[in-house]
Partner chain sequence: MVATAVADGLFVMHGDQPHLIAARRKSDGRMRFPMPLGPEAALYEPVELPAEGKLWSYTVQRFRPKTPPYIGADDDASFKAFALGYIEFPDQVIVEGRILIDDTSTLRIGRPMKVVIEPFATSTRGEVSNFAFKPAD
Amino acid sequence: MTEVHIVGAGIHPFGRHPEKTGLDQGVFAVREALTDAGLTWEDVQFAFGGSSAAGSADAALPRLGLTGVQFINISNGCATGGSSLLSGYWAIKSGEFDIGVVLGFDKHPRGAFNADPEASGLQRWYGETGMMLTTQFFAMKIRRYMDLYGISNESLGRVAEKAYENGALTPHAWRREPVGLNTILGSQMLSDPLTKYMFCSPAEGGAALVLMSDKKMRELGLTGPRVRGAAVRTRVNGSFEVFSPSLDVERGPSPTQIASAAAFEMAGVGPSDIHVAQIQDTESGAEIMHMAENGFCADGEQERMLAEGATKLGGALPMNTDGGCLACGEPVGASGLRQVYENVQQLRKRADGRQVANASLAYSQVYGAPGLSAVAILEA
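Any chance you could show this chain by itself in the form predicted alone?
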């Protein structure tokens, strides 16, 4: 049976880069990944990639080389990167190809994401009331969750505090300075209960991975983490998602719960086996809710875990070790691949200053609108 490995990983630092286009940053990331693998673009048999606001990802082809390579553009909200990875995984797993690249990049303007409701099958009134603003939706969702499960404002602050601590140790992060808990809690309230330091910012950046079959990897004498499980799932009846105009009385599972369960089943492992995890943290509340949705704790247990430092470097399960979206920002096309890039660094013992000791199983989960989730599990 063909196995899929990541033999190269590249990233363009996230943040603001007025001198570069989003495409510039994506091409940079691909070249870094190819160099990491010791390959050239001419070796690549296929590519999948996506960008939300910086043009079509296949615009990278004239820069990289017009080789006739199969290139398919992917668009799946913030889960674009995770979806590109799954597509590349399938392409090799099927036996059709041996070497491929997945890439993502973006360049967003300042300000909150404010999508077009009609593009998601909703009427204009939904946007006119402000519900397409992610700041408002996520604030209402975490407020409800806090009331149901006893999550405190201090826990929201601890998530952000950890993010900035980790970002200070990460060369590709945007926010490179720690921010104290009191500063986070006392900063400007944007949408109750979330202050300005609890939100990520739309950003710029690029990330790319080189995927390879185990047979070709051995033939070329390369090494790299194995993709042990990967899944993308969408919302079901009863899910309450970012563009849901109502909350069902009878709740259904979230797409993250479904994707997580599918990836764990494929990998033959469970949440307790994971050594390091990157999960969606569009804002502090998202990380808290996704801790439970990914199976790492029960609803409400986050309060204790965060107080004990369980998700910090050196804790029982370090999460978002590069600072996550909070410290890196979120360029939609690149965000999911950044998570996998970080896990590759962790598994290859390259995460200087933030290395998780003895990490051999790494997990990533990215959530996207209008309600889907992509999960990948890597093994050293």
Contents of the next structure:
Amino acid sequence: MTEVHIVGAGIHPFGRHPEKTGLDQGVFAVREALTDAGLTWEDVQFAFGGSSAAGSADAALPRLGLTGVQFINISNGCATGGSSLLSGYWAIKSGEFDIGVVLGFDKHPRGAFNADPEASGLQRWYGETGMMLTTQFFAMKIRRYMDLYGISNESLGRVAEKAYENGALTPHAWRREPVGLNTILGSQMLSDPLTKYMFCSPAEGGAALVLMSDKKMRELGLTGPRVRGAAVRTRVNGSFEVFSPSLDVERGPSPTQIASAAAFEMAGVGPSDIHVAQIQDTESGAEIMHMAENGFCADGEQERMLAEGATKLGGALPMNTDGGCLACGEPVGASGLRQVYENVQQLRKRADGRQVANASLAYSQVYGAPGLSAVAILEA
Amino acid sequence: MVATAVADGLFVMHGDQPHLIAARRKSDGRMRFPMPLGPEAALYEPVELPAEGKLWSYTVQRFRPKTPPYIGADDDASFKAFALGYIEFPDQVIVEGRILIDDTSTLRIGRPMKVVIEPFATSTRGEVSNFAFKPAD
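Show the same protein again, this time as the form predicted together with the partner chain rather than the form predicted alone.
Next comes the full complex, and the chain you just saw is listed first.
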């Protein structure tokens, strides 16, 4: 059976770069990933790429080389990067190809995402009356969760505090200064209970990975983490998703829960085997809920874990070691691949200043509109 | 001047009391709001919801949503924060809507809420109204 490895990883620092287009940042990341693997674009047999707001990913081709390579544009909301990785994984796993690139980049305007109701299959009045904001969904999901499972505002603050601490240690992060807990809790309330410092911002950046079959990797004398499990799942009846004018009274699992279970089953490991995890932290509440949805704790345990610093560097299970979306911002097309890039750095022991000791199994999960989740489990 | 509803078919008036019109899928009884438009509507039958439900979750929108799609009569300077939430109509469906309340710190999950009609915007269509929820206790 063919195994799939990540033999190169590249990233353009996240943040705001007025002098560069999204495409510039994507091309930068691909070149860095190829250099990391010691390959050239001419070696690449296929590519999957996506951007949400910065144009078509295959616009990178004239710059990278018009080699005739199979290039497929991926568009899958916030899970675009995770979907590109999964597509690349199966392309090699199937035995059809040996060397591929997955890339993602983006460049968003400032402020909350501006949604178009009809593009999401919704009626116009929903947006006209001011109810079509991702921020509201996140606030209402965590509000109910806090009430059901006893999560405090302080825990929301602790997640953000950790993110900015880790971001300060990460060259590719956008927010490079620690922010104190009281500043986070006391900052401008945007959508109760979430304050300004508890939300990530749309941003810019690019990320790319070089994928290779185990056979080709040995042939070329390369190394890199193995993809042990990868899955994308979409919403089911009864899940609570962004942009929902109504919800089922009969509640069901989230797409993250079923994507996580599928990836763990594929990898043949469980949550307790993981050493480092990058999970979707669009805002502080999302990280708290995703801790449980990915199986890393029971509902409500987060309160104690965060108070103990269990998810900080040096804790029992460090999470979002590069500061996550909170410190890196969220360029939608690149965000999921940024998580995998960080896991590759951790597994290759290159995460200077934020290295998780003895990390050999790494987990990533990206969640996004309109209700999907992508998970990848890597092994050193 | 009588306000026009932001969209047709969202609610029906019985005297002064509005009732939301939900949709029950004929094949499996699963309910949603609002009624779908177009060919999809044939798969559903309309169901009038009770006048009252219970608050399921909530937040407060503290910055002005972007226009488009938002058509509120306010601008960034005159915008006033508004509450919104999901109201559960037990055994039927949970519906999202704006909440009319003076003191948002009194919002609690489980608090009874009733359906009201709220004029909320002036647009090229004149006064525009929509359904909203208001504490019923």
